[in-house]
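Form predicted alone, single chain, as structure tokens, below.
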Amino acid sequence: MTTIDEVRKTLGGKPVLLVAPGDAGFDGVAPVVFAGDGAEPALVARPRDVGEVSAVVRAAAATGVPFAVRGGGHAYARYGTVAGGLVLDLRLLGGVQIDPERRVGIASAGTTAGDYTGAAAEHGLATGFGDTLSVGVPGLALGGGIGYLSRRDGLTLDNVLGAEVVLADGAVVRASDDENPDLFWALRGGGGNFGVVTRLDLRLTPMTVVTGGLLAFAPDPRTVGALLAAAAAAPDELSLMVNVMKAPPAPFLPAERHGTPIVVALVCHSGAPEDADAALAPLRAAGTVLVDLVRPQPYPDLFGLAPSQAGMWPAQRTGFVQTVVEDVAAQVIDAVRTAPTPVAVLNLRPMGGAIARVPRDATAFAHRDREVLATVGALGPDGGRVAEARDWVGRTADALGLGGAAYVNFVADPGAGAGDAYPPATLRRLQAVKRQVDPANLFRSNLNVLPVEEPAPARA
């Protein structure tokens, strides 16, 4: 009897859909978002209700099989699959509730973020998560979550009031501030390794029209610059990532420049209408415009602005920097320039406003003094190329000094410890709860925390 045998008798009569290889559907739901080395699962099952989620997490608990459980497929090394295990596929644990009334929002652990934002807006209020609609919100909360609203409102994480989780024995409990509290905090930025969280419980903030969109500059290097140093400035209502990238084949930019380097500002205003010419204006000024799709819109629309990278093979490093020098600025546009893959980019998200407001140790997120999270990023649909595109990530990313704290949800490399995320003091305290709540580690496929006394020694 193979292990996934004994799987199958464990959960004996109970009703979960499982789906292995050879059977109807198996190639649709096996996939992660990226590319892989092809290995594939030995059984993924799809629970529908939390009772069933217990019923596998016992299952991989008693059998001992490689086990990984997937939400939303995102994250870019590929946590959310096994090779020759089983996958807890949460994706038909659909469902968002939202409460006017009390300003609340409710996600399963199968609801994405365009799900959420959607039904949301219906009320006109939303919770600010990243910039990409397919995203599953659980698994976006429990890293970070740095978009459109996360100067004004905080990372998505802080707007957490409460999870139900599932631990490692079965055991269904609720965290929040009152129950459960220290898991609870290590929820919010300990990634996936303290359980299944079935439902998440979200603060929303008014939000119907912002003024927002992409603005697009030749690649000046003091553009980069210019553009950091307006967010450092900005008001809280004023949050944005910038791009220095390859120009994409989009029919709003000259066909001379696909594929070559420009820098583009994705921008959100979510203030005051009429305060947006002036908050934005600084923006504006910081290059030689190519392209302004900046207007009012709904809030919901932003999120149209990111590709689909749905079978992409990723090579990625991310880190925190204070800015972008002009120096580093040039050399980082001739690196795009010269990438192996046709998506090439450096991906900066200014932080500051409501993120660094809170405690450091109020939540297992613990860069709120950093000025700027900074990800180097190289994906294209060829994984003979992986190897070269890798060496352009990492000869990109010495150029800036990316190394130290990582930020959790961006991590590319399977092999990365959470060592390399958290600070010493933080990681001690993950690891305190990880005793408490999963002593055997069945929740490893993440950045993984490990149940032990002391943690392994940060990056340098």
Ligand SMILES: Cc1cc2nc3c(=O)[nH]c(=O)nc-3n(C[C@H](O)[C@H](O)[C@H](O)COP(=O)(O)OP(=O)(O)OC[C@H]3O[C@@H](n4cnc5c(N)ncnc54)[C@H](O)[C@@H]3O)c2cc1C
The other form holds:
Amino acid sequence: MTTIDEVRKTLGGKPVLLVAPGDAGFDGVAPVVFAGDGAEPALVARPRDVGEVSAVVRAAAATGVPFAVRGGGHAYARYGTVAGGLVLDLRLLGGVQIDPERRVGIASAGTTAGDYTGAAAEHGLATGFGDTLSVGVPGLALGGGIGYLSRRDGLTLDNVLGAEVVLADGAVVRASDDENPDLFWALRGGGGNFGVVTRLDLRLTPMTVVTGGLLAFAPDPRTVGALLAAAAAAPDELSLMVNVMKAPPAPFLPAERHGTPIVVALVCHSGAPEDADAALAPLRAAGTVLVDLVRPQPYPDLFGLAPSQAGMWPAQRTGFVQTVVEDVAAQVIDAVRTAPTPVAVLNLRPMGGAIARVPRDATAFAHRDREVLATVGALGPDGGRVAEARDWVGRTADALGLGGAAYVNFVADPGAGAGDAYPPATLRRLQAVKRQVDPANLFRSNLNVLPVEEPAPARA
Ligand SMILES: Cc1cc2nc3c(=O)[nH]c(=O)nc-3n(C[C@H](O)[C@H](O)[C@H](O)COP(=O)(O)OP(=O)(O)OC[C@H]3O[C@@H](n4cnc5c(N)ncnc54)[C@H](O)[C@@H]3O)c2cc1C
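What's the form predicted in complex with the ligand like, now that we've got the form predicted alone?
Once more the chain from above appears, this time first in line as the rest of the complex follows.
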């Protein structure tokens, strides 16, 4: 009997929806967002309530089958699937509840950023996520969550008030400042290592109209540094990201620029509308503006800007920089010009503001004092060009000096280890929690924290 047969037998009598290759609907539920090497899963389990999640987790633990937990499916390293194994697909566990009085939003495991943002907007409220509505809320929040409100309200994980978690032994527990505080600490930054989060309680903030959108500039190396300097001096109400990128064939960009390097700022001013122009002026003065789509708009409308990357093969490296000096910006612009993939980008996300006000050890996201999160990415539909794309990413990231510390949610290398993302003290604390709640490392399709003790540093 194969282990998959054992899973079926273990789940026998439980009403969990199981979908296998050849079953109707398998081709719709098995893929994750990105293309990649590796065979498809042998079984996808689609629980509809927490009891069924627990049953699937117990079956995975009992059989030892290769196991992955899938939320929105957006992990660049394709953590949400596993070749020949069992995928726990959380998408049928949707549902958002908004409590406007307490200003708390409750996201079930299958909730996307779009589901939640739309429901909260009906009450004039929001919780900050990233830039893309199809991303899963727990998947985003467990790693960090940096986006349009981060400098004002912190990362998504800074707004997590509590969680319901199915642990590796199938037990359902709560985690918050008052209940299982070590687990609560680890969940906020430790990714999917500690259990299946079936519910997140999130802080909501009043939000109706923002002044935001896209500013596209000519590819002048000085513009990159000027935008980052403006961001560093900006009020917390201004969050932005800067892309040095191959211009996509978007109708709002001049046709002659398509496929050539441009500098784009995606901005969101969430303070008083009458303060927006003054806050945005230094950005508008950062270079030759080609397109200015920044205007007052309902907060959810900001999210139409990010193009879909579904079906692409990702190559990516992430880290932190202080700034991008002119000479390096010029190298990146040149690199973008000759990149082997249709999507080629240096994505820069200024941190600071509320992100930096959280103490470094308050959550498992320890990069509080970093100035700019930087990610070099090359994506395209042709799997045959991945090696070339990785080389390009490596060279460009080296020019920026990226390395040594990564942002969990942007890691694309399936072989990356937790030591690439967490400082030693954070990693040791994560490992201690892992030993408590998942000693057999059932939850390992992620940036894996091993349930081991760090070896003591060698004595001189
Ligand atoms: C197009 C695109 C845009 C993005 N934009 C941003 C952005 O602006 N800001 C930002 O911070 N990030 C961004 N990300 C990164 C994104 O936050 C991460 O990839 C995130 O982990 C995706 O979560 P998911 O549930 O969609 O993906 P999945 O691949 O399903 O899950 C990712 C990881 O989380 C685990 N996981 C998911 N749900 C649960 C759960 N309920 N319980 C336990 N573990 C779980 C999975 O096992 C896996 O290890 C973006 C990614 C893409 C592809």
